[in-house]
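Here we start with a single chain on its own, the form predicted on its own, put down as structure tokens.
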Amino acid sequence: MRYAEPETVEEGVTLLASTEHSRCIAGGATLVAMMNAGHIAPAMLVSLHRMRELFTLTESAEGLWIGAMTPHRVVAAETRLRGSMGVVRSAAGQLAHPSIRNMGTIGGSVCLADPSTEMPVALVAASARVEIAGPNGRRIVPIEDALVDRFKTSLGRGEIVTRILIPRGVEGAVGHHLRFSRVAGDYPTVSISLTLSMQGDRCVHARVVVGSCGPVPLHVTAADQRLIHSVLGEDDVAAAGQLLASAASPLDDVRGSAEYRRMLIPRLLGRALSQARELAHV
């Protein structure tokens, strides 16, 4: 196996355009686990660690981009990620544990496409947009497009993921992701990212995304207006939940059975919608 450390973006894509079966490396954290483990055997390895772009986040008046190589733990604490951008920094803090935390990075997620992981389902509730770098130029993709299934992504041969785009949203919208798990630092068995904005005792706005419970997480659109211009209450979370619950399409696996996951769709999407409420002091 080959390993090179490139100090551009351009570089990289170079390499790993003319290296069939190469791969990133970010922070390991899962890629090395698989090789260990003999589920993969890349024949080269294209680390991004030189690349300084990837580590920078800048601010504009759209929101904030998040360099690929940024580690959860910093996204846990970046304070700019507030209102309904503060989906992100909620997952990112609840995230496995310090160690994965600490190694594991925005970008990594975004290309492992593990749809039982937090930061997938929190970029999908932020509206969250890819920079992706390639042979061809670089392009932007809504994140519901680079996750395309199951540990499987848009990305093509000698693409790069370069940094992400969390938008500002609406204004007056918090962001809330909470997860149910057997044991903390475990995968969660279901999960909930959502963004909320209520005027008075209704709500305006909803954006709900369900996690570990389909090849990607699961956005459902008449979930979301079943909410808005509701006062939240127990008929119609539950109708919501209905909804979600319908739509998807868990597996049978150690955390729980298909079945179980759909129960508790709509139990932690009440609970979700709770805490987001007092976030927002509504």
Ligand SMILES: Cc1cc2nc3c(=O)[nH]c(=O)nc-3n(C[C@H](O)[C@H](O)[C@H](O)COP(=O)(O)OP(=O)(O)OC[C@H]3O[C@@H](n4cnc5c(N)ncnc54)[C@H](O)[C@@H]3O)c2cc1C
Given for the second form:
Amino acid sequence: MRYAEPETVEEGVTLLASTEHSRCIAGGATLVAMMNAGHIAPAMLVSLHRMRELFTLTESAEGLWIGAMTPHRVVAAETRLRGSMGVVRSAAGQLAHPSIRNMGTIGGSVCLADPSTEMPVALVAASARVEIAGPNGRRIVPIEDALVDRFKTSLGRGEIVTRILIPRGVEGAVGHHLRFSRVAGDYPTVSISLTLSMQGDRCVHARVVVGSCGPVPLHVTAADQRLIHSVLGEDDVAAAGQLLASAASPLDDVRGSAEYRRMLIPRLLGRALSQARELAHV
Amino acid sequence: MSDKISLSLRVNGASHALSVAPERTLLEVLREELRHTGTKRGCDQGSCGACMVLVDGEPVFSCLSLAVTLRDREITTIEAVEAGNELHPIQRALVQHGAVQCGFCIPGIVITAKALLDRNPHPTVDEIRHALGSNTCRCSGYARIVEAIASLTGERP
Ligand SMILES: Cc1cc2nc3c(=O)[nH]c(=O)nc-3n(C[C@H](O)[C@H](O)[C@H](O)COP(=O)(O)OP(=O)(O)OC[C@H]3O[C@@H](n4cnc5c(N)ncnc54)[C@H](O)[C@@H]3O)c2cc1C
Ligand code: FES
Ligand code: FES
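Now show the form predicted together with the named molecule, given that the preceding structure was the form predicted on its own.
Time for the whole complex; same chain goes first.
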């Protein structure tokens, strides 16, 4: 195996593009585990550790750009992620446990595209956009276009995720993440990320995304629509939860059967919404 | 065959000049090159925490860290936790509370607890449990481990 630590994204792209079976390594949390287990043996590893640009956070009128190499721990402490942007901060602070939050990066979470992880779910709820550098320059795509299937992204050979934009979102909205796991710190059985805005006791904005219930984070526009203009009463939550549950395609695994996961969705939705309302003080 | 890479690693305050293949994990280098065998190898997957070390003061799984990525970082292993033949208060508390049986998990637990207490000297019991979520103990269970650490913070589990 060859190994390189280029200092610029462009050098990294050139190296990745020129070698077959090359991979970049971010925190290594999942990549090294797969190498240890003999699942992959890349011909070349391109480390992202020396690319300073990937560690920067920049605020703009649109929102906050987070460098791909930012560990979950840093995202969890980032106070500029407030309002509806707070959904990303909330997820980063809850996922796994402190040692994984130290190692795992936001870019690594996007590129791993593991349907049982939570950062992609929060990023879809935040309507995040992803900047991708490749042999033909840079492009910015909605997070949904980057996540295409289980463990599969739309990144082509030689491409690197450089940063992720968390847009400011709806004025006055709050963001919240709720995970349900059998054991605290384990991968969630189901997770829910949402952004919510209320006017009086009426919901004026809702965007709900469910994790661990399909190949990519599950977002059903009809479920959001069912909540908007409602008072988020029991019926409203049950109906929206039902729309999500019937669109879900969860797997059976040690953390829960598909049926159990479907049953959890409406329950967790109700809990997530009431926690979010508490945050919004309404 | 992998290219070997020359690098210097700072472990417990000392610099070590090494030549390692890029796929070698910090855990392998600590145990096999530096003979620091206090750090244990359990699962090699980030699931058991036996291999925990501190990197710049933060707990990190050495089995998931490639040694070559850790140049210029300050690595602390269990060997440096005891000071001048005196057990660290965390180690003493674990012994006093009967939280140790075979001890395989203990280096990782001490390291994880140390990182927590260094950052937050008065964690709640929930925070202790959550921080230790990365560490598995197969023989003594968790109640006494949490009790031992809580005894250092004035918290009651
Ligand atoms: C024990 C354990 C428990 C976990 N529990 C949870 C949990 O409860 N919830 C949760 O959400 N997650 C969990 N995770 C997953 C964790 O969030 C991921 O391991 C982490 O986010 C991956 O990030 P990384 O920086 O370590 O990526 P790496 O492991 O370095 O890389 C992962 C993949 O992405 C590619 N890649 C990385 N960065 C880039 C980039 N910038 N551009 C292009 N490709 C890139 C790599 O080539 C590789 O294929 C857990 C992981 C472990 C090991
Ligand atoms: S050996 Fe590293 S976590 Fe188990
Ligand atoms: S004391 Fe034996 S594994 Fe914990």
